[in-house]
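The chain below stands alone and is given in C-alpha cells; this is the form predicted alone.
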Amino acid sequence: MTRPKQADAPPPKASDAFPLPLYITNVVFFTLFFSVVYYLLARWREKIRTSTPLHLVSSAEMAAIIAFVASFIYLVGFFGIDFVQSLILRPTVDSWSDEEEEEVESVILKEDSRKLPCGQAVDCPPVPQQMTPVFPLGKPKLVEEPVEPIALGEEDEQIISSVVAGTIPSYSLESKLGDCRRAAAIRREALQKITGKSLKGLPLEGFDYDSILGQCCEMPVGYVQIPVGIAGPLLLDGREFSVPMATTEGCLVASTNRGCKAILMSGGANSVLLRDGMTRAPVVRLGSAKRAAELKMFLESPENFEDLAAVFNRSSRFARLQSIKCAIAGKNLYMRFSCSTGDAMGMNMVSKGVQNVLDFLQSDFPDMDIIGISGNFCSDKKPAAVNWIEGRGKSVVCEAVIKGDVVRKVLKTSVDALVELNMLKNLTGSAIAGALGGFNAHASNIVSAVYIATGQDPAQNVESSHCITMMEAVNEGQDLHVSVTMPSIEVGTIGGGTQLASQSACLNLLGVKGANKDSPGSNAALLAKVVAGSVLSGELSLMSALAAGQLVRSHMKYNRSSKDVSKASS
C-alpha cells in the first residue's frame, strides 16, 4: 500500500524544472524571438546597401542567430509548455468507450455527538464563546478531515489513472470494482488530477455508499456537513415533538424554537389533515380536439372509475386510485391523477399506475399519442395554482391560540401589533407582489430544513412551502388566534433519501421512522403535520421579531461570525 500524493498538491508537471514561471518563461522567449528578428532584419538590410555578402557574419549576428533558433523551437514546437500539458492531460471525449457506456449505463439505472445547546431562544442571552484568530499563520487553513488519509494500492493507482485518461468511464467505478466507497476515493484522486483542484475538507470517510447505490447520489466523491438543530418542544394534537433542523442560517432554529416556545405556553397547537394525494399528470395527443374530449369524458365518467382504478391500483399494494381531472389543449389532453401512496411521498408508484392506465387506453384509444408521462399539470417542483388550489401529497392547516401576556413577555410585541402586521405584509404585501402560494413570511425555511434533516427532496420545498398564514385577535382583543394553511406538503418516511442513517436518526426522533405497519400512510400524515406545526412556530416568531424591530438585532447577534477576521483580511 502506497500513501496517495497531498490532495492540495496538483501532479507533477514538465514546466515545474524551469527556474522561473512558466508565464515569466514565455514572456522572455516571446520578447527574445522578436528582438533578434528585428536585429537580424535591419543587419541584413544594411548588408544589402552596402553590398557585403550575407554569409559573412560577425559574433554578434551569429549569437542572434542561434537565439533565434532557440526561440523559435520553443515558441514552435512548444508554443508554450503548459498549452501542450494541458491537452496531454486532459481527456478527449473520443477515448470514451461506448461499449463500456451502454453496459454500465443499465447498472447506474437499475451518531454524531454535540455540546452546544440546541434551538436557543432568539430572547437568551448568547453562550459565551472564546475569541480565537481565524487564521493563526496569516492565511487561510483548510479544514482537515478528522480521519485517516486515504490508502490506495498500485492497482488503484493504475486505475486512476486509466480514469484520468478517459479508458476508464468514472461512472462505471462502482459496477466494475464492487467496492462503492473504494470507487468513490478513486473517483475522487481522478477528480483532483483532472482539474487540479483540491478536494481537502470535503469528507470522505465516515459515510456508507453503498447505502445511495442506485437510489440517491450518482459519482459520489464525498458528501456534505450540514449542522442539525432542534427545535422545540413543539405541543401539538397533545404530543410533544422535538422537531430536528438542517440549516446553515444562523437565527433560524433559535426563532422556531421561540416559537415553539409559545405554543407551549399557550397549551399548544392543533392540526387537520385536510387531503393525501399525490398527483401525476400524462400529457397525450389525440387525432383532433374532438377525440380529445372524447377521451377527458371517458376518464371522468363516474361509470368509469372502478375499471380505471383497479387497473391503476395494479402498480402497488398501497397505491390507490382517488381521482382523475382533465384540461384540453387543443388535441392535447392532459390527465391529472391523484392517488393515496401509504407513507412513501409516492412519485414513483402514482407514475407506474397512470403508466398502467395509459396501456390500457390504448385499446379504445389507439390514436392516442403518449408524449410524456409528465405534462407539468401534476405539477412537481414549480409554483403552480393548481396545487394551491387542488393540493397535492399532504394538505394540512395547523392553528394555534397564543395568550396576550404570552406575546408580550416571550415575543416582546402585542397582539394588535401582529395583526396588522400580518395584514399588510403577509397578505397585501404578497398580493400586491402577485404572490402564488407565498402569503406567509418564511414557510420556505422551516420546510427546507425539515426536509434535508427527515431525508426529502429539498427541491419539492417549492410547492412543499405554499402556505397562508393568518392572525386574529380573539377573546376581546386579549389573545392571538394564528394558523398555517399549507396545501401541497410532500412527504414520506420509506424510500429516497429517508433510509439513510442520519435522516433515519431524525425521522426516528419524531418517531415516525419507516411505515406505519398498523395504519399505513399514518407516519407520512405525522410528518406532514410536524412541518405544518414547525412553520406555524416560525411564523409566528419572525412576524413577533419583525413586529417588535428584533430582526436586525436578533441576526447580527447568531447569524453573524463571532471570530475576528479583521487581521486575516489585513
Contents of the next structure:
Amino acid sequence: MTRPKQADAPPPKASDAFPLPLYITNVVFFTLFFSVVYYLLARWREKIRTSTPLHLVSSAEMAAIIAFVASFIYLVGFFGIDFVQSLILRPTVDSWSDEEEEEVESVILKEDSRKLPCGQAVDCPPVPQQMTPVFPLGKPKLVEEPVEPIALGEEDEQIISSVVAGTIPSYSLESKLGDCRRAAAIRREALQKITGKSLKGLPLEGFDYDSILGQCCEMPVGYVQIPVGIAGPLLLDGREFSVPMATTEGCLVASTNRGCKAILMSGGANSVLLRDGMTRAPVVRLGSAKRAAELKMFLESPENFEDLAAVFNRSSRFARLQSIKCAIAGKNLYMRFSCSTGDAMGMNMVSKGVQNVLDFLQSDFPDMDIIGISGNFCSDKKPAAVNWIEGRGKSVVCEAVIKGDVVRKVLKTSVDALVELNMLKNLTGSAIAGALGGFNAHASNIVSAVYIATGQDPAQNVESSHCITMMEAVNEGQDLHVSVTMPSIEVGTIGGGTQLASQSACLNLLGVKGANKDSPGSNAALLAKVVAGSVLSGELSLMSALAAGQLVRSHMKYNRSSKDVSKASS
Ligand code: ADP
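The form predicted alone done, now the form predicted together with ligand ADP:
Every chain and every other molecule in the complex is listed next, the one we just looked at coming first.
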C-alpha cells in the first residue's frame, strides 16, 4: 500500500537519501576536503624536496585524490548551485520593469476573481500552500541573529547571575546600568537562563531601546517584527495617500489595495469629520442620590461651564473642554468629560483636565468621594454603546460613488449583489447578532493594521472599529453609493508610540507626522479620515469577494440543482 501524498509535504530532495542528518554530512565532507588538501600539499612539497616524479602516486595518495574529487563535487553541488541560482534569480530594485508591475497588477486582479472571501480573519480560507510568489526572491530570511551581537563581559555575567538569583530586580537594570541596550541584553540572557527557553528568533539588535524608556514598554528583551504593506493610492478628498498596514494576515493588504483601486477609478472618496473629542469619565460617590443629582445639575448647568472649562483647560494648551455629560447609579455619579486634544490622541491630556476639575469640585462638594478617575463611562478599550452613540475621539463619515463598470471589472460583482449582501449581512445579520457598532464586514482588520503601523494604541481598536457600512444603488441603479460611518476613531500623531522610528516613518508617508504647528489638531484629524477611507476600501473589497462567492455558490445550488454538486466539485 502506498501512503497518501500529503499536499503540503515539501518536495523530496537528493539530500533526503543521506543516512545521516544533513549538518553531519556537511561536517564530514568539509573535514574530508580540508584534510586531503592538506595531505596532498604536504606530499607534493615532499616530492619536490626529494625530486620524486609527481606522476608516481602511492595507493594512499590515490585514495586522497579520489576523496578530494568526491568532497569537492559534494561541496560545489551543495553550496555552489544555490549560490549561482541566488545570483541569477535575485532581481535588483533597479531591474523592476513594467512587465513586473503588470505582474503585480495581474496578481491583484487575480485576487478579484477569488471565489472565497479574503481579508477577513474568521471567514478567510487558509492561504493555498502552492501560491507562487510574485517575485522569485529566493528563500525568505528572518532576522534571527543579532546584526552586531552585544558582547557580554565578565561584569555583565555577574549581573545576569544576580538577576537570575533575584538579588537585582530585572526592572531596575536600565536605571542601574544607564544603558538601555545593555539592560535589554542582560535581561534577555537572564530570562533565557531562568526559563530554560531560547529567545532565538526574537531580535534584540536594530532597535533604539532609549526611545521606549518610560513611555512605551518596560523590561524589554527584544522586539517583534511585523511586515508593513502599502495599500493605495487612496484618493481621498482630492489627495492621494499610500496607506501603511502592519499585518501578518495574508490577503488583507491586497484586498484593501483593490478597494483603493475601485475608489480611484471612480473619482475618489470624500470624508467629513463630524466630531472631535476625547473623553474621560470619573466615578464619584456622594452621601445620597439627591446629592449626586445636585452635582449632576451643577456640572451640566450652562452657567457653570465657563468656570469648569477654565479649570479643565489648565491641563494643556491643547486641551479644550467641550462638554460634561453625567449618568447616575444611585448615589454614584459618572461624569463624562469630552475635550479636544490637538494632535494627541489625548488620554493623558483629558485625564489631567479631569483631575483639575475634581480638585476644584471638592471645595463646593466636600462630601464627594472620588472612587476612580475612570469609571468606565468613558469608555476606553471596551465595547460600549456610549461610544457608538455619543462618539469618542474622531467621528468620521466617508463615502464614494463606485461606477457600475468598476464594480463589474475591478470588484467582479454587481451593484445589486453588493446592496443585497450589505443589507442582509452588515445590517440585518448584525442586528440579529445583537451587534454593538459592528455593522460592517471587517473594519477592525484595517483599523488594527493602520494603528500598528502608525503607532496608535492597538487596544483602542475595540471602539475605533465601530462602523456602519451602507450601500445603495444610485444613478438609476447603475452605480453604487458606499459609505462608512465611524463614531470613535481614537488617533494621534504625537505622543505614545507615534514618535518611535518605524511608526513615525509611516506617519511621515501619510504626511501627518508629529504636531501640526500651523493648525494644531489637523494632522490627527487627517489621519482619522485616512483610517475611515482605508476602511471604506477594505469594506468594498471584502464585500465584493463575498458577493462573488455567494453568486458562484448560488449558481451551483440553483442553476445546477439537478446535478450532483459533490461529484462536480471533487
Ligand atoms: P496623550 O494625551 O495622547 O496621551 P501626551 O500626553 O503624550 O499624549 O500628549 C502629547 C504632548 O504633546 C503634550 O505634552 C502636548 O503639550 C504636546 N503637544 C505638542 N504639540 C501638540 C499638538 N499639536 N497637539 C497636541 N499635543 C501637542
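The structure presented is a predicted model; accordingly, all values stated were derived computationally and were not measured. Residue numbers count along the first chain shown, from 1. Definition used throughout: the rigid core is the maximal C-alpha set that superposes within 1.5 Å between two forms.
After superposition on the rigid core, the Cα of residue 505 moves by less than 2 Å between these two forms. A displacement of 2 angstroms or greater separates the C-alpha positions of residue 71 between these two forms, with the rigid core held in common. Relative to the superposed rigid core, the position of the CA of residue 525 differs between these two forms by less than 2 Å.
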